[in-house]
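Taking the form predicted on its own, here's one chain by itself in structure tokens.
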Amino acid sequence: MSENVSKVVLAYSGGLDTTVAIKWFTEQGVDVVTFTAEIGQGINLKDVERRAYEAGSSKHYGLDLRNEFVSKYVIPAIRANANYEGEYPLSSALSRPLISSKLVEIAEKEKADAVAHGCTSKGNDQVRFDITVRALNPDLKVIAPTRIWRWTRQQEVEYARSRGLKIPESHSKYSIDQNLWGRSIEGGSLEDPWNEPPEEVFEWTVDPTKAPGEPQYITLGFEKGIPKTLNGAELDTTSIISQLNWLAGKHGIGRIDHMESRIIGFKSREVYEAPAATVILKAHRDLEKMILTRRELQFKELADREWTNLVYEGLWGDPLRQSLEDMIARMNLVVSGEVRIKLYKGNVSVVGRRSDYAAYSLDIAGYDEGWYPSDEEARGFIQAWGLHTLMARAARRGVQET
């Protein structure tokens, strides 16, 4: 290790990379303080703390950040209909700026020289951690041991075993990251895009073919774009997400398998589980379509996509992200109402929606009775609407393509 570092704060997940990192740092004579964030991955903070100390940590911080994660990161993502490349709901990407901010806080408190994470040189997360930490405190060094080792996963496993480190069996086979908003699985047989993901990689969702034979209907209520009720019961958003992960997961909903364009320039096969995110984002988008005008929707799609790309690309600290987020939140001030959803064998269907702010009128849109433009009104509108097209085509008549 070339950096002159005496104390480092390590983002510790309890998995293979960061457990090995503790031992590697201590063998370099570096004092290691570890930090673990509980953001809904279902870990036992005491167990993780024990593993950190067993590996050589001198001090450990375990913080339950679920509500902060939801309020400051997940809710803006819901309002922005955030699905990178139409598939990935940013589960891991959203957690990185939160973890980075806590790393900086602890490093400043502990008077550490550096912070560290377990990301590889091929991954997206290294970009997210490095940029966010440096934006918050440019004086802190950022160290990624796996970028220095350049070991294969098998070499890491062998190193851990040679030092007597205990690694969960699943973590020696796949690289797993999860939080309340989703679960990502990489490595092993998944690296070949032709291979179907084996059932063993899924924990939150049942095989859709083995899901219940009858559909389940739920009602999700929103206030200003924020999930507030589930089946009529008012709950905090964190609880709604937790319940939906279970409800939708048992119907096989939320499995995502796609080819993703990574930040650093190559394609990667990614497998995710995101039951709650799948349901909530679909319902929120549907409610927006009932409430916002066509021009609002068209413009918001551009803003949503740019917000999503900034977060995915590790640019949470970019001023544009905050500006877009403020605008998106303002547009969501009227996105309140209820969405009725059918869950059935891996499919999410919106089957009903209602809102006091709906830009929909049965008196106008209904075909049985109500308002109808006269023939003269309809022909006048059509003529005016198509005038630019008709004039342009007339002016270009006879032009030959080369």
Given for the second form:
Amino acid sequence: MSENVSKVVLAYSGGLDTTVAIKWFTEQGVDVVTFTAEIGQGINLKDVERRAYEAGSSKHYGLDLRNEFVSKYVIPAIRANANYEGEYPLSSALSRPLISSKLVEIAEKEKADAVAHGCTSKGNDQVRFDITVRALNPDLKVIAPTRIWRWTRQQEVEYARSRGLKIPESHSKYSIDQNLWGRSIEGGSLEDPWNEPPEEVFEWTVDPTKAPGEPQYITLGFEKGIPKTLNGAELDTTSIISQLNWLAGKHGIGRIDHMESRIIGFKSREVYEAPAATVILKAHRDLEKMILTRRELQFKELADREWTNLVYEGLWGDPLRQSLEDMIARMNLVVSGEVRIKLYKGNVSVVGRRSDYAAYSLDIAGYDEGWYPSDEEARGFIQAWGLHTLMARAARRGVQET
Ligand code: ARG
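Previous: the form predicted on its own; requested now: the form predicted together with arginine:
Full assembly next; the chain just shown is listed first.
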């Protein structure tokens, strides 16, 4: 490590890379403070803390950030219908700015001169950490030990053994990152895009062919674009997400197999499990379609896509992200109502929706009664509507036939 660093705050997952990193820093005389966030990835904060101290951490922070993750990151993503390249609900991408902001907070409090993370030099996550930290505090150095030492898994294991570090038993053939918005699985046999993901990669969803033979109906209630009720019961959004991960997962919903365009210029094969995100995003989008005007929907699609791309691309700190988010939140002030959803063998279908703000009217849209334009009204509208098109064609006759 070339930089002059005396104290570092390390984002510690409890896995092999970051455990080795603690030791690696301390061997160079760097004081290591560790930080682990609980964001629904299913860890035991106490176990992770013990491992951090065993590896040489001088002070450990274990913080339960589930509610903050949901309120500041997941809810804006729901409002923005965030699905990168139409498939990936951004689960890992959303967690990086949260972890970065805590790293900075702790580094300032601990008077550290650097922060560190365990990302490699090929992934998106390094970009998200590095830029977000620098956006929040340009004086802090960002160190990625794995990017520096470039060891293979085997070399890391040997280093750990030679230093008497316990190897986390859970290190599998896949690279996995998870939080309550979803699970990302990469590597192993998945690297050949022709290979079907083996059943063993899935932990939150059952094989859809083995899902219950009867459909299950649920009702999800939104207020200002935020999930607030499940089957009529008022719950905090974090609990709704956890319950839906379980409920939709048991119907085999939320498996995603995606050829993804990474920030660092190449394609990678990504597999995700995101049962709650799949259900909530579908329901939210459906409700918006009942409430927002055609022009709002068309414009919002552009804003949503831009917001999603910025977050994916590591630019949470870009001023445009916040501006878009403010506008999207404003458009969501009326996205309140209920959506009825059917879960069945890997499929989620919206089968009903209602809202006090619906731009839908049975009186206007119904075929049997209410408003019916007269023949004259209909022809008048159609004439005005088609005028531009018909005039242009007439003017171009003989020059540009279509
Ligand atoms: N491709 C996804 C993203 O860029 C997932 C990354 C997950 N990270 C991991 N270490 N497996 O957001």
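Residue numbers count along the first chain shown, from 1. This one's a predicted model, so the numbers in the text were calculated from it and none came from an experiment. Rigid core (definition): largest C-alpha set, two forms, superposition within 1.5 Å.
A displacement of less than 2 angstroms separates the C-alpha positions of Lys72 between the two forms, with the rigid core held in common. Taking the rigid core as fixed, one finds a CA shift for Ser361 smaller than 2 Å between the two forms. A displacement of less than 2 angstroms separates the C-alpha positions of Gly352 between the two forms, with the rigid core held in common. Core superposition places the C-alpha of Ser162 4.5 Å apart between the two forms.
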